[in-house]
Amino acid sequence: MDILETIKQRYSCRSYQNKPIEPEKLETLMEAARLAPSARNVQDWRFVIVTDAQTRRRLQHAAADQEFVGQAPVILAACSCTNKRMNLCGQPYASINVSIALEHIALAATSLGLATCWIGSFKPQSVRKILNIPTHIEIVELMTIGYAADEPKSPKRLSLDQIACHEKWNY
């Protein structure tokens, strides 16, 4: 599948089949993350791959009791081991670098017939305790991964002329 087709097919899945993900597919997803670019090549992303059903249920509770979170056969806790900021613009490495790696994972998952969902609604301190993540590590995001049990939903998207202009701001 070409990359634009993969991008078009990716969606936020909120219902998963009770089917484990093959180890080789998980390894491919982690390889996709490993190859992501990062600010100054710090490669600060770290992932906790959770497949244990009891731990997934505990993470579901930490993620606003969203049922599909515990239903997914894999939950990733995506973390960063740096608190650096970009020199001039001041943006944090952590959220940008980890987000790029997660989107590599999401697109690779789609190309492998898997579905994902970014989870931003979670209690970091609860996740930290459940997964024994040290306090100096930033938990950026959670992501569910699995075989979809629902149908892809294509949200309405703005047109290109609503999101991009040339040479200067003209909205």
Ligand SMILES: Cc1cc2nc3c(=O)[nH]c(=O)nc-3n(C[C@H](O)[C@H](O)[C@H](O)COP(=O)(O)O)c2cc1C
Contents of the next structure:
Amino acid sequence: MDILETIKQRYSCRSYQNKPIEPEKLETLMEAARLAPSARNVQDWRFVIVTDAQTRRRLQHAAADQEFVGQAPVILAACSCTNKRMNLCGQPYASINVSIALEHIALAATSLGLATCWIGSFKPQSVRKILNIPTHIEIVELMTIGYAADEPKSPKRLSLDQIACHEKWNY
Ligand SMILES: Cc1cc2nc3c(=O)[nH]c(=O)nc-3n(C[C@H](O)[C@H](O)[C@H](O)COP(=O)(O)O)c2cc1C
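Return one more block: the form predicted in complex with the ligand, after the form predicted on its own shown previously.
To see the whole picture, the full complex is given below, headed by that same chain.
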């Protein structure tokens, strides 16, 4: 699938079929994450792949009780094993590196006929407890993955001239 077509097809899916993801597809998603770029190539992402129904239900409660979270056959907990920041710009490795890998996953999932949703509304301390994640590991985001039971909505987006200008800041 053409990359821009895949980008256009991705949307936040908030209703999933009761159908597991094939192990080969799940492996392809993790491969897409593995190949992501990262600052200094630290590859600090670590994923916990959750399929157990009871654990997913507990994660749903930790994620503001968003019902579709427990409904999705797979929930990823996307973590980072570094709390370093980039020397000059000061940006954290964790959120940037893990987010790139997660979006690789989201786009790869779309190209395989799967749907995803980023989940930022979660209590890290609860997720840590449920998944046994050590305290030195940063839990960056959760992501639901599965076969969609809803229809894509057309995205509301700013226009190009609202988000990009040429040569100097001009907004
Ligand atoms: C970092 C991040 C956190 C998000 N957290 C949630 C969430 O907790 N629950 C939810 O339903 N959607 C969540 N979303 C989805 C956004 O609401 C969605 O991406 C946005 O409205 C644009 O819609 P689209 O993804 O369908 O294009 C999150 C998205 C991002 C990138």
